[in-house]
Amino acid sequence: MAKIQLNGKKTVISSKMTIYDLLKKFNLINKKIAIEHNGIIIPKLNYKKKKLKDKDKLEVVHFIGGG
């Protein structure tokens, strides 16, 4: 198990989980979002490659339309 910070809240995840796995867990796969991992924006192509580890900080930003 790993303890991470997700949008400012402490969350426990399974070890070896990727960003993609986390998004899948929270039903965010097909949403328009941006991911910041430890202060760095992660390109969508790297979601399946980027493994999360203890004490990581993630920010998930949703895009919404408006006018």
Contents of the next structure:
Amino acid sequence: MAKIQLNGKKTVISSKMTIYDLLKKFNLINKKIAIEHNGIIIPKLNYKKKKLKDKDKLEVVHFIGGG
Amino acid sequence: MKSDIFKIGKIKLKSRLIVGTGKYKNFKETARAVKESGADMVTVAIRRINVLDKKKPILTDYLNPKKIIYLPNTAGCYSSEEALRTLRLAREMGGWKLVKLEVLGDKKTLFPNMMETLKSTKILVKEGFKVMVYCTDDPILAKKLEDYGASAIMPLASPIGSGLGIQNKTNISMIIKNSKVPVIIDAGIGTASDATIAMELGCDGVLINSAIAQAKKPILMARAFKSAVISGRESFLAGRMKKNNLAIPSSPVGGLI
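Moving from the form predicted on its own, what structure would you give for the form predicted in complex with its partner chain?
Next comes the full complex, and the chain you just saw is listed first.
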């Protein structure tokens, strides 16, 4: 188990999960999103390589309506 | 009108009207308004996704980013750091280099913080972004932005969402005269005739959100803006008649009975 901050909310995930695994869990794989992991933007190609650990901060953003 | 091409950086646009996608009742209305406006570029914001609500509709389901140009903006950012972070994420999301920079200075007026805006423009241009910049209607600062490599200068007509129209035509005209990059009125347009006035002044385009989204009939207003922008542009190109202080008859005075 690992406790991470996902979009500002405490979230418990199973240990050794990668960013890709997490996105799959939330059905976000083919969505137009971008990810910041502990303040660093992660390129899509690295989603499978990046393992999440305790206290990690993850931001998942997308486009919304705006002016 | 075929030779009258609107270009921002290397991107050619058919319409001189750019529309925002905020404040609509729902995404369906957003999509219909965008279609009616004839715009080929829309502004979008970047926010956290709701990871738990898998069925919640999202903007990209209604406006296909492959068919319409998404212009990511930094609305809601009050510092250079926040704006840069947002636009770097936007670039990662879809490879967008063309972005709208908007660094706000104050919650009450939503006026841009020009010091932070200038700083951010310099950095973004260095990082390879094509930056369209929301700014005050100060001709000196607008020129500075161009010197820093901005792809378009976007002065406000009046405060964001105010609908007060162009408050300082003289300044806008000076900015247009000084600028080699497109000048696009961003913020403050209230109704279709305001957009015509902006285009008649010689603006290269206008960016409209609230005036369409907050109209009683947004879809109809989107169409009104489409005509207003075309009308203003054609009027500008045609060149208006000279103003006279006294009457000059329209019919010949000779041959009167």
